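Take a look at this single chain in C-alpha cells; it is the form predicted alone.
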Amino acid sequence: MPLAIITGASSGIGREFARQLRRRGVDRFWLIARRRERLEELSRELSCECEIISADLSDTAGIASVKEMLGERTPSVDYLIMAAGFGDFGAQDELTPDESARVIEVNVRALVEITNAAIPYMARGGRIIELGSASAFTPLPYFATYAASKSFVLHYSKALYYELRPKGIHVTCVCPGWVHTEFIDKATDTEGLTRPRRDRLKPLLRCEKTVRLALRASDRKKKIYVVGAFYKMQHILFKILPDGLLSRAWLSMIDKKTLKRRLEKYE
C-alpha cells in the first residue's frame, strides 16, 4: 500500500499531486495544510486512507506536529512531495518582519525540516519532490526573498540528489514558471505594494500539466526539471546573460506608476 506525504495539500500544485498520484494507485495519504476544511474535501474525492494532519508551517509548532507523528507511526514512505510555499510582492521596507520570515519558515526551514525527518523512513525507490520555482535562477527585486528561498530549495534538493541516489531515493527539483493558482492571488493581493502587473505574469502554466510533468520527471529520475517551454528557454538565458540585464528586464514588469512612487521616495 503506497503512501504518499504532501505538503500544501488544500489547494493548487499540492492538491494536484495527491489527484494524479490517486490516479497512479497511491492508496494512503498523508495530507498536510493549516485548511482543515479542504483536507477533508479532499479526503472524500481520493476515497481512500487519508490522514488530515491541520499544521501551520510558519509555526514551528506546526512543523513539530509533523515530525512528531514521523516517528510516532514510523510509516514507510514511497512518495514526499514539498508543494507548501509561501511569497509576497514588495520592496524590503514595504513587508513586515514577520511577512519575511514567514516566507523563509515554510519555503526552507519547514521543507527542510520535514524533508530530514522523512528520509529515514524511505526505502530505495523512495521519490522526494521538491516544489521549486523559475524564480530561483536569478535575483528578482520586489520579490527578493522568494526567489532567494527558492534559490536555497534548488541547491539543496540538488546536494540531497547526490547524497540519497546512492540509497535508491531519488529527489527532484520541479521548478515552474507562473501556474495558474490561488498563489498568484494571494501574493499580489494588497493594493499600493511595489509588485509586477497581474496580467504581465505570463505565461501561466496549467495545473494538471505542471504535476503530470513533475511527476514524468520524477519517473526518469531527473535531478531538476523546469516546466514549459517558455521557462526552459529562460532558465537557459539566465545561465548566460548578466543579473543587471534580467533585473532590468523583470522590473519592465512592474506597474509603473507604483515603480514612480517609490524611486520618488529617494529623490
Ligand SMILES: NC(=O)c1ccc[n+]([C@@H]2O[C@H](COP(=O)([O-])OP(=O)(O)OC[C@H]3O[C@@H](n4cnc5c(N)ncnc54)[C@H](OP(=O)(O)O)[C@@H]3O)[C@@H](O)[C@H]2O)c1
Contents of the next structure:
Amino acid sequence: MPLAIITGASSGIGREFARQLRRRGVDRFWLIARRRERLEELSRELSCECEIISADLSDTAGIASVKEMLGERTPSVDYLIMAAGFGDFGAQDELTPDESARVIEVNVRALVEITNAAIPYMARGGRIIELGSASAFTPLPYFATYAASKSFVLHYSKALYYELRPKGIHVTCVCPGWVHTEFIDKATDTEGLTRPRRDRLKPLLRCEKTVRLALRASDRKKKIYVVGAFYKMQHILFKILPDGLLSRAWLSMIDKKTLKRRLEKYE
Ligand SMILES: NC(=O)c1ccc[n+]([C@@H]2O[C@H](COP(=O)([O-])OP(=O)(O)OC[C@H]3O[C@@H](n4cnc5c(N)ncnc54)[C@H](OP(=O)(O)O)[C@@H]3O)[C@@H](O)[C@H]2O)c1
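Could I have the structure of this protein in the form predicted in complex with the named molecule, to go alongside the form predicted alone above?
Every chain and every other molecule in the complex is listed next, the one we just looked at coming first.
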C-alpha cells in the first residue's frame, strides 16, 4: 500500500498532488496543513486511508508534530511532496519581522526538517518533490524573502538529488511560474504595500497541468523541472542576463501608485 506524505495538502498544488497520486494508485496519505476541515474534505474525496495532520509549519511545535509521528509510526514512505509555502509582497521595511520570519520558517525550515526526518523512512524507488519556484532563479525586489527562500529550496534540492541518488531515491525540485491557486490571492492581498498588479502576473499556469507535468518530471528522474514554455525560456534568460536588467523588468510589474508613494518617502 503506497504512502504519500504531502504538506500544503489543503489547497492548490499540494491538494492536486494528492488527487493525481490517488489516481496513480496511492492509497495511504498523510495530509498536512493548518486547515483541518479542508484536509477532512480532501480525505473524503480521496476515499482511502488518510491521516489528517493539522499543524502550523511556521512554528516549532507544528514541525515537531510531523517528525514525532514519523518516529512513532516508522512508515515506509513512497512519495514526499513538500508543497506548503507562501510569500508576502512588500518592501522589506514594510513587512513586519514576523511576516518575513514566517516565510523562512515554512518555506525553508519546515521543508528541510520534514524532508530530513522522512528520508530514513524511504527506500529505493522513493520520490521526493520539493516545491521551488521560477522566482528561485533571480533576486526579486519587493518579493525578496520569498524569492530567496525558493533559491534555498532549489540549492538544497539539487544537493539532495546527488546525495540520495546512490540510494535510489529521486529528488525533483519543481519550479512553476504563476499558478492559478490561492497563493496569488494571498500574496497580492497586501493593501497599501508595494506589490505587483494582479493582472501583470502572467502567464498563469493551470494547477492540474502543473502537477501532471511535475509528476511526469519526477517519473523521468529530473533534478529540476521548470513548468511551462514561457518560464523555461525565462530560466534561460535568467542565466545570461544581468540582475539589474532582470530587476527592471520585474519592477515594471509593480503597482506604480504604491511604488511611487513608497519612494516619495525617501526624496
Ligand atoms: N501558485 C503559484 O503561483 C506558485 C508559483 C511557484 C511556486 N509555488 C509554490 O507552490 C507551493 C504550493 O503553493 P500553492 O500555489 O498551492 O498555494 P496555496 O493554494 O496557497 O497552498 C499553500 C499551502 O501551504 C499551506 N501552508 C501555508 N502556510 C502554512 C503554515 N504556516 N503551516 C502549514 N501549512 C501552511 C496551506 O495550508 P493552510 O493554509 O491550510 O495551512 C496550503 O495548503 C508553495 O510552496 C508555493 O511557494 C506557487
